[in-house]
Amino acid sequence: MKQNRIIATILLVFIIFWAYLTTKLPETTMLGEPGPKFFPAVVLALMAILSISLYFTKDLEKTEVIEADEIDQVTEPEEELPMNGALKLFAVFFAGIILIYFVGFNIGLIVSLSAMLWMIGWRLFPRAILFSASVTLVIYFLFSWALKIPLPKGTLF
């Protein structure tokens, strides 16, 4: 419980600061819009009452009974991400932006999407081709469409 209360704090005092820098914004810049300062309000306000409820939850003791026929089927939890498999991954994200750079948005995204996914643990690969096609034909349409805002189309076509 201790670890939760210092990051909240810590997350508190951040918040405090941003929120004192958001003062200097101003209010609206034409009438019937929010402006500029009602985004990071709401994101502050968000993330404050998460750091407050952070600050007053307590860690739940994991209390397992092993039975005896059970003892060798207990094995020791694998670390979440080691170091390699970060560095991989980011590896993956840099060659994705170069993929991205020379054959467009569109399939360097799912190519290297798809390959983020199967080194997380996605082993069915059609699944998450399928996931990653979704993924960029939301992102295609939101800035194509929706925003007009024009997506690398690559150099090589």
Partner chain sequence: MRIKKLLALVLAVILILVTGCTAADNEQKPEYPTKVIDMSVLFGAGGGADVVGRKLADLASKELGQPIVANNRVGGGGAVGYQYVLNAEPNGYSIVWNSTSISTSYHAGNMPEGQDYSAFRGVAKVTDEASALAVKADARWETIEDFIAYAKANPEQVTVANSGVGSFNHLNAVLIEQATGVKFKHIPMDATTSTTSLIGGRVDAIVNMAFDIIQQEQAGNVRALAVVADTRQDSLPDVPTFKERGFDADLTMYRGIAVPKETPDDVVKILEDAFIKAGKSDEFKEFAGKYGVTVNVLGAKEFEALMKEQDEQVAKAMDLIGMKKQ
Given for the second form:
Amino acid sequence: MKQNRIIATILLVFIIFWAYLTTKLPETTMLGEPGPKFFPAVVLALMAILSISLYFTKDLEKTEVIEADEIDQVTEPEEELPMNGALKLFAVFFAGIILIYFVGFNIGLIVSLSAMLWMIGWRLFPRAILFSASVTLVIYFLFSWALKIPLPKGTLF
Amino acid sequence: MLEYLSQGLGIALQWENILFMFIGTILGLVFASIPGLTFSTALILMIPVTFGLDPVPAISVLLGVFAGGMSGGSISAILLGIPGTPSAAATVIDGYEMAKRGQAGRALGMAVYASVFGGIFSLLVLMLVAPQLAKVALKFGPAEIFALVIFGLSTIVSLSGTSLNKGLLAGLFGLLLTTVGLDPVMGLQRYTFGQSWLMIGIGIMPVMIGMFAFPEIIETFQRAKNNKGVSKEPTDKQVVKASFPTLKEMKSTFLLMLKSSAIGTGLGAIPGTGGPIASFLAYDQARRQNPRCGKGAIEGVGAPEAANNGVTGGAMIPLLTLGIPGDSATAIMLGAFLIHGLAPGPLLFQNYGDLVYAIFISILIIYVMVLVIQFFGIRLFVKVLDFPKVNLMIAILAMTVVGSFAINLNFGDVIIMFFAGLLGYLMKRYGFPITPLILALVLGYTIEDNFRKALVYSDGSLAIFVQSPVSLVFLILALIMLLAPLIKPLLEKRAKADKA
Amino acid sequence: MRIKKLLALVLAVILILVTGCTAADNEQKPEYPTKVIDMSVLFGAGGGADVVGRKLADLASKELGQPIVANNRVGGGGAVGYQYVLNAEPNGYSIVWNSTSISTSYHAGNMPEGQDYSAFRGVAKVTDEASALAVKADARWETIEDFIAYAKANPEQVTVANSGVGSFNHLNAVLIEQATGVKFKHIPMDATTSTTSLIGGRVDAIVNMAFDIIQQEQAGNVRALAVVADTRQDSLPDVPTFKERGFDADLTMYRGIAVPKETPDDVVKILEDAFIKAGKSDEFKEFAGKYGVTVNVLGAKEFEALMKEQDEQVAKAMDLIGMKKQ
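With the form predicted alone in hand, show me what the form predicted in complex with its partner chain looks like.
Every chain and every other molecule in the complex is listed next, the one we just looked at coming first.
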């Protein structure tokens, strides 16, 4: 796999997009000062150079990494966890955050935490909900009640 | 001075005062050690409380939160790999590595020792040379601060680990993120897509919470899933012993502690710089001393902690001598002074010498409290690791949401936190180090702000950066740091050739 | 079994919490307020605006019998907080510690079109804060006339730091130029660093809030030459106003309480009475004085007129510096 090439390409696409946004910024500036476009432009240029250099860098072999970390021999090389599983967890949690946005903190958090627990194999729903609910309650009392810090209210009601 | 000292002792040792110091210290420690809560929140909560207090207890409770918070940030950094404050971001690198090896107690012990060392060092500086140091700090204009921060940024080179290219890319990406929001000089919206929640920019706290917490949370969940949902998978059941650094360790790290504390105190005294950059600069020093830093060395924990606690005393210098707050914590303290009709500045020392000394003594007592509370607390803190890890991570997941929301009471920050988490996970997976990004995010705004403002002063002439000796020195140092990885192999080759 | 019982209990508590709150909202309430009021503070915790606002909220909540909690919603020169309040339900439970920043942030283009001062209803104006022009304590200018004369002789040479492009103090610096017929070189900084740049000798003068200048004046670091206000400030009694020296500059920052325009009249009335009483109390006056803030309470009607009048002034000044976007 040419991992570095793929990453570098993604980065370059991103840089071009951001550079396009940068050209759209208004010109307004003060005497002597380079204006709002200057700093992003410098950063983008440097990023572009490094991305191109990354494109032509050979991927590190797994063995090389381990060799480089001689001191790390105590920890055995861990097996790679599948990325799909991780992305699924992220997706579910994002759905949870959106839910909180709409229905507010209490219900939203209980549902999304329970869903996470269910995803990782807590198939006993009462236990998952019970645990999520207690976490939510503790936070609710700590913030809303004791510290008077508002929590997300929910835009639906 | 002796007279003031004894009067100050009298004020500082009143039971009411001691009580408020204690409350403040505990609050700071607790708020800083819970991921998602910061000690700034604790300070804001204390503002109304200080309305009703005498001046010294009012300042004491705030000082307690400040010092407790600075040292408490290391607790979650070490135990959970999530820094409690931006100043503790450098502590994660080695602290969490040590915790993973079952040395959490040792790392916490070192952090406490270093915190107290840095705090007391900065107090001594504050007592002895505050007016002189304040004069030096005033010399730091935009050009000097720009150079200093660029120097701080150049430590990215040593934070990048195996791939310099990827480290620099991560750092540059961090810089790019700081351009979202209102432009520092003209106040124009950049990359906000018309969204009001993006006008504050991409906050350091939401990004830090997401980037450090999510990879851990996701990994734990995936492992639990592989174990068929066995939730009671405790963390590696090693006996975690609370331990203070040994005399030998104290001796071997003494110079490093001194250096780091000095870095922290110095940067604390310059308004507009502060904790995170100090701790990264100190971490860089640690790396020079012990190449094992990054893989779990006590130097890597001690240096940043000594530095960020050095900031506490340092930040008091411009506050007390000039009445100028260097950061949000001292801004709140300035408020507390004014409520009681005290105007910080040279007159404070003349008219209220006893009060000033009471504050000095209070800082000392607060650090003794930090030492005692944390030392006995270590045993309690490490108990966190006895919780089933899934349950712990679910609680942290909940706190990431609340914590990122609570900073600005802005739901946009929760979204930012989530995407930072996703990005952090992907970066880790593909070998991009996270700390350069965090460092760049902390410094980016200051860099652009001061660069452009310096040019307003000089009518656009870049000469301003080399005409000031301070700025010139820092820029040269930064250049050396950046070029070191290129020059070093050449030098080594030459040395080898000479030998042959 | 045990788990199920516990679960039932927890769910019951949550149901009560959730329904308890929403039910209270939907009922026809005979009275206001019946729950916590959220006051948005537009600037960071600990600053003058924040602390004085918190004190006022504290006193007003005693009149209302319900707590008023100050929450800092910072960003966009106030725009973030203003938009939060405009998006909240106009029922009096979300109020804003308002200031001239409604005009500066609107004209700088940080508020959506049409959401200017007129999207709000004034409840009560409470305080005035003046800008002042100050020089270093050992500077050669003893009086404002000296300074102006020097600046006139050296156009665009005298450096004057303010707290940011388009900030209130920048506008005042420009208005001073207009009134006196000189040209400064403006250096945008922020509230703290403009002071350090003056003491550190990098600029000749600053225009900053009186609050930030008094402390430095008392400490003997700076000398205030004149304030931008109708009358002299209690906190700087020896410093003349530009007006009394014949220069026509008097843009003073107001602070007060505002709510979204749609808020019902009776709610506004209740709030108005509470905040007027709190603002006029001796406790508040004494407290505000320590922050260089002049208490000058106005009721809802006069406050709205003032917001309108200031908005025109600000719009004109923003236009002068080329920052007026809408």
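In this text, the rigid core denotes the largest set of C-alpha atoms whose superposition between the two forms falls within 1.5 Å. Residue numbers count along the first chain shown, from 1. Because the structure is a prediction, the values reported are computed rather than measured.
Novice: Inspect the rigid-core superposition and answer whether the C-alpha of residue 8 shifts by 2 angstroms or more between these two forms.
Specialist: Yes, its C-alpha moves 2 Å or more.
Novice: Is residue 141 displaced by at least 2 Å at its C-alpha between these two forms when the rigid core is overlaid?
Specialist: No, shifts by less than 2 Å.
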